Structures are given as structure tokens and as C-alpha cells.
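Given next, in C-alpha cells, is a single chain: the form predicted alone.
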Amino acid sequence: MTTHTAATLAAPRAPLTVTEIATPTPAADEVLVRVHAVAVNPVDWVIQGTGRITYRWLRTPAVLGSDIAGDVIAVGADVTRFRVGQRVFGLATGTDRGRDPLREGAFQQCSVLLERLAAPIPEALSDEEAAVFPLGLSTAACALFQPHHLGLRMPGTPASVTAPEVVVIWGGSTSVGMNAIQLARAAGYDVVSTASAKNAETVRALGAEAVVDHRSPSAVADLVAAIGGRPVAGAVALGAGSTEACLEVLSRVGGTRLAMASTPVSLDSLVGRRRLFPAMLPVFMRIGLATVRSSLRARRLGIRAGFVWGSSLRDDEMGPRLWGEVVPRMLADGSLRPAPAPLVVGEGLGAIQGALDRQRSGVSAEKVVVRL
């Protein structure tokens, strides 16, 4: 049987060790991929330190990771797209529950990305921007295009108004805000947005008509006027308290739709404790708390409200034309850039660990980026 190695989380809430394991064979639907890059998301840590609690039904020893860079060495008998030796980037899903998390991890030599949820990468493109991708652009557009979400229109789907609508984005300089900045502009909309003065012309760079400091005490009265009276189509919410926040956006301004991709309450306390209980306890308290609190409020407010999982497009027919359609004619046209930019902490598995935790101690506007 053939092998590789991988970073793998032997136990939950154990750190990342690099073992053998072996080299799976893609499936009709699958590319089996060669990895020269992989991206660290928050939800990577999370599922590291809280998984037992969050993620229940993973079972280890599993591979984490979702952004996946690379070469193809084998496909499947159904694909079509790609070739043996083509530079493609995707999602990987194997966390999501129901997959095969050896199999479809990120954080490994070889992994196995479903055709349907990946893409050439582009000449000019190198493996570390291909790898910012995948988990931050998916949950975008799934906020943005999602019928139970905002609803709103793909890039390449001809306007049924005249008047633009604005698009909210609170939290403007995350990776999930920084592409749905830019898928919004892409699609026709208007964008207003949220980021610390430090930021604010990189998220300008990408299309936003007016940034506002989040952290201002009049940041909602701020977006308001810059809305100006136009109709908006939604918002969507990214950090801590930026449900609320949202919400005050919209019932001043009339907006019925809100996509939440964050927690009310950051996880990051738990994660570095040496146990959960009972400390979890009075955390998830108020995570329930604060989400019933916004439900009811946004119940209240006419304003539908739902929270975003960023890799339910795999199982719907908005990803494959995002990947398929959408993402390459972008990246060739120049409507989409790799944003955040990649910050790249280390070589090889053996880095990885120390890139979960540079990321939970806090990046700006950048996407950590391990090389394999």
C-alpha cells in the first residue's frame, strides 16, 4: 500500500503529530492532489481544542485543513476538467460531517479535493495565493449567493434593477469579508463596509465604496450614511458583535437579509485551557444566550437571519458553478485577487502546529500559509 505523511491529530485537543498514513485513491468525482500549500483557518484551532464538543462527530486520528494548493497526480473516471500535472487549488471538506477526514484533510501530502470544488490555478498565481482561497472564498459566496442566505445574484448574472443595492459587510479585512467583497462588486452590487484605519485602503483596494472603523461609536451611524437612502440587499457579519451591530444597520435602512459567519463569543479561551469542563460551561452559556438574544431580535425586526457553513456549496449546484465558472473567468478578468495576502510562517508538516497557533494569537488582513 502506498504512503504518506501527514499532520495528524492523533487524539482530541492533542497537538499536530506527523505520521504515516496512507495515500487514498480518488473516487469518479475526486482529484487525488500533490500539496505544496495549505492555509490555516480559525475554524482549524477550534476544532483542534474543542472539537469534542464542537465537531462530535469527528473522530481521530483525523487531518484538519481546508485550503488545499497543489498538483494533480490522479483523477477519477468521471472527471473532466483536470489533468494529471495541472496546478489546481479547492476545498477540502473532510471535517464536515459524514467525510473522511484522512482521506479529504488538508494538512497532508496527498489529498483527495471533489472536481466540483476546485479550480486551475492561474499562471501568474503562485501555490501560497492559490491557498487563501478555498475556505474563505466558499463561505462568501455562500452567505452572498445562497438562496436561504442573502440571496442575491452571481457574478455573470444579468441585473433585474436598474438602481444598484448595497451589500453590508461587517468585518471587511477577515479573509470570508475580503472575498465577499469582491464577489458582491462582481455580481453589480454596492459595497459598504467595516475595517481598523489600519486596513481600511486594503479593503477599499477591493471594491468597497466606504469604510468605516468598526470600533468607532459611530460605525452603524456611519454605514447608514453611507448607505444614503439606496435599497440594500443584505448583510453579512463577521466577528464578535458584529450580529448586533448588523442588525442596527438594517432595521434603520429597511434590510430584510443577514448571513452570520461568526460565533457571538470567540472560542479562543477554551482552546488553550488543559481541560474543557467546567470551563466551557459559562462560554457556550453565552454563545447560547447571545444567539437566542439575536434570533428573537431579528424575529422582531422582520430580518431573516441565518448562520453560514462554508462548505454546505459542496452539496448544492451553487458549487459547481462557482468553482467552475465563476472563480476561473474572475481570475482570469482580474475581478478577483488573492486577499488576505498569505503570510507564510514555516516548510513542511512539522509547521504546522506552530501556524494554528500564530494564528490564534492574532492576524490582520494576512492568511497564514504553511509550504509543503
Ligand SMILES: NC(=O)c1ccc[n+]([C@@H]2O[C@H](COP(=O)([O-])OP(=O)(O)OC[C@H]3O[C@@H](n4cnc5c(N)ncnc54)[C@H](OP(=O)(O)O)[C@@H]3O)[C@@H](O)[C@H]2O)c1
Contents of the next structure:
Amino acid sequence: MTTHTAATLAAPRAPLTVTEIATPTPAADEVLVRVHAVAVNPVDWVIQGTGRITYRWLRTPAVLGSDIAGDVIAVGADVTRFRVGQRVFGLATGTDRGRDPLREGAFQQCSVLLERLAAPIPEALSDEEAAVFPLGLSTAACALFQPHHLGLRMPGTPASVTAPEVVVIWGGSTSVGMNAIQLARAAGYDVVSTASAKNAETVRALGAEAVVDHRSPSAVADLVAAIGGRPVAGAVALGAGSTEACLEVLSRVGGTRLAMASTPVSLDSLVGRRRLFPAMLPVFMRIGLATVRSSLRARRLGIRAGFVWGSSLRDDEMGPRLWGEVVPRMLADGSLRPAPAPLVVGEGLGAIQGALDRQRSGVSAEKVVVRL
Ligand SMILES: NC(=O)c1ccc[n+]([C@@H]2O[C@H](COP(=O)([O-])OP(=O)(O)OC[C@H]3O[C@@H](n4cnc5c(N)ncnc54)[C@H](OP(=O)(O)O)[C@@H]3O)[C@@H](O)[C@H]2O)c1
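Alongside the form predicted alone that was just displayed, please also present the structure of the form predicted together with the named molecule.
Following is the full complex, with the preceding chain placed first.
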């Protein structure tokens, strides 16, 4: 049996440890990748700290992580878009229900990617830059393009309306937000967004025409003013308080679609505890109440609001179109740039636990990356 090393979650809430695990053989629609860089997302430390409640299907030992960049070292029988030796990046979905977190988790030397959720890395991009994309980009695409969310036309689809429509992206300096701005612009929409003042210019440079401070008491009014009476295609809510703020904006401008990616209350306070019970009770009660409150408000306002699952594009037509057509084309024409900028915090699998802790302590327009 061939083996490789992995940063493994041996038991719920345990720190990641480096262990030897079996190297998988790629299935017909998969490529096996020698991983050279991984990025960290909030969900990684959420799963580590609360997986027993939030990811109940996940069995340990498990390998976490969604964002991979590396070299193809083997291809499945039906793979046509990749060859051995090619540089590739893609979305690892090992922690999803029904998937195998040991084969498909990102935080290991060798992992498998589905061909349809991967793309070649252009020569001009480093592995560390390519690793910032997968979950942020995929979540942004689900929010914008899935028919049950905003249902926007994808980049490359001719517009059937001539009047410019506006997309509101609350949380434009998040990883998901920065990708959402670029995708929405490439699809022909105008974008208004939020970020702290120090990130406003960065967010503007990605294509947002107006950027207001999400901490300002006048943020909602400022966004409404920036929209200036144009038709609104919908809003993407990212960050604490974003759902209520977006509902308010949409109610004032007549928008009817909202895609929410963040839990209404952060799970951060539960991570790192030796026991989840009873501390989880007030947190989940607040999440439940906030969800009911915003659902009722959305319904009253005639706004269709839904929670985004960033890896759900694995099972629809949008995923292969995004990764197989849109991403390679946008990288080639320069309309998709790696954002947030990679913040390389260490090297080797042993650095990944520190990277999770670093992400959890807070980032600002940065993507925490580890080189392997
Ligand atoms: N549902 C899914 O499938 C899915 C997938 C990925 C992510 N998510 C969620 O989406 C959210 C964004 O994730 P991420 O990885 O993109 O985040 P991230 O990059 O870690 O977000 C960091 C940024 O959040 C911004 N921020 C802080 N408070 C904010 C607020 N109240 N409103 C708007 N922005 C705020 C900060 O902006 P400034 O520094 O400019 O203030 C900072 O730059 C998180 O809640 C995450 O859990 C969900």
C-alpha cells in the first residue's frame, strides 16, 4: 500500500496531527494531486471545533480543507481535461455529506479532486495564489448563479436586458465577496459593496463601483444612494449582521432575492471548548431565533432568501461550467485575479493547525495559506 502524510483530525475537537494515510487511486472522474499549497476557510475551524453538531455526518479520523493547488500525479479513466504533470487547483469536497474526507480532504500531501471542480493553473499564477480561489469562488458562484439563489446569467452569457442591473455584495472584502464582485462584473452587472475603509480601494479595484463601510451607521442608506434607483438583481450577505442589512437595502430598492452565506451568530465562541454542551444551547437558540426572524421578515417583504452551500455546485450544471469554462477564460483575460491576497503563514502539514488558529483570530482581506 502506498501512503503519504496528512494533517489529520483524529477525533472531534482534537488538534490536527500529522499521520500516515493510504494514498487513494483516482476514480474515473477524478485526478490525484500532489498538493503544494492549501488555503484555510472559516469552515475548517468550525468543523474542527463543532463538527459533532454542525457536520454530524463527518466521521473521524478525517482530513479537513477545501482549497488545493498542486500537480496532477494520476488521472482517472474518463478524465480528458488534465494530464499527469499539469498544475491544477480545485475544490475539495471531502467534508460534505456522503463524501470521503480521507480521500478528498485538502490538508494532505496527496488528495483527489473531481475533474469538474478543477482548472489548470496559468503559468503566471503561483500555487499559493491559485489556492486562494476554490471555496471562496465556488460559494460566490453558487450565491450569484444558482437558480434558487440570485439566478444571474453567468459570465459569457449574452445579456437579454439593456438596462444595467445592480448586485449588492455586503462583505466585499471577504474571500467570498472578492470573488463575487469579480464574477458579477464579468457577467455584466454593476456592483455596490461594503468593506472597512482600509480595504475600500482594494474592493473597488476588483470592480465594485461604490464601497461603503459595513460598520458605519449609514451603510444601508449609503448603499441605497449608490444604487440610485437602478434595478437590483439581488444581494449576497456575508458577515455578521449582513442578512438584516441586506433585507433593509432590498426592501428600500425593491429587490427580491437574497443569498446568505454566513450563520447569523458566529460559532467562534464554541470552538476550543472541552465540552460543547451546554455552551452550545444559547448560541444555537440565537441562531434559530435570528433565522426565523429574518425568514419571516423576508417573506413579509416578498424577498426570496436562501442559505448558500458553497460546494453544492458539485451536483449541478453550474459547477462544471464555472470550473471548466468560466474560470479558465477569466484567468486568461485577466478579469479574475486571486483575491484576497495569500498570506503564507507556514510551510508543511505541521503548520496547518496554526493556520486554522490564525484564520480564526481574524483576517482582513487576506487568505491564510500554507505551502506544502
Ligand atoms: N455557506 C457556505 O458554503 C460558505 C462558504 C464559505 C464561507 N462562508 C461564510 O461566508 C463568510 C465569509 O467567509 P470568508 O472566508 O469569505 O471570510 P473571510 O475572508 O475570513 O472574511 C474576513 C473579512 O470579513 C469582513 N467582515 C468582518 N465583519 C464583517 C461584517 N459585519 N460585514 C461584512 N464583512 C465583514 C472583514 O472586512 P474588513 O476587514 O474590511 O472589515 C474581513 O476582511 C463567513 O461567514 C463564512 O463562514 C460560507
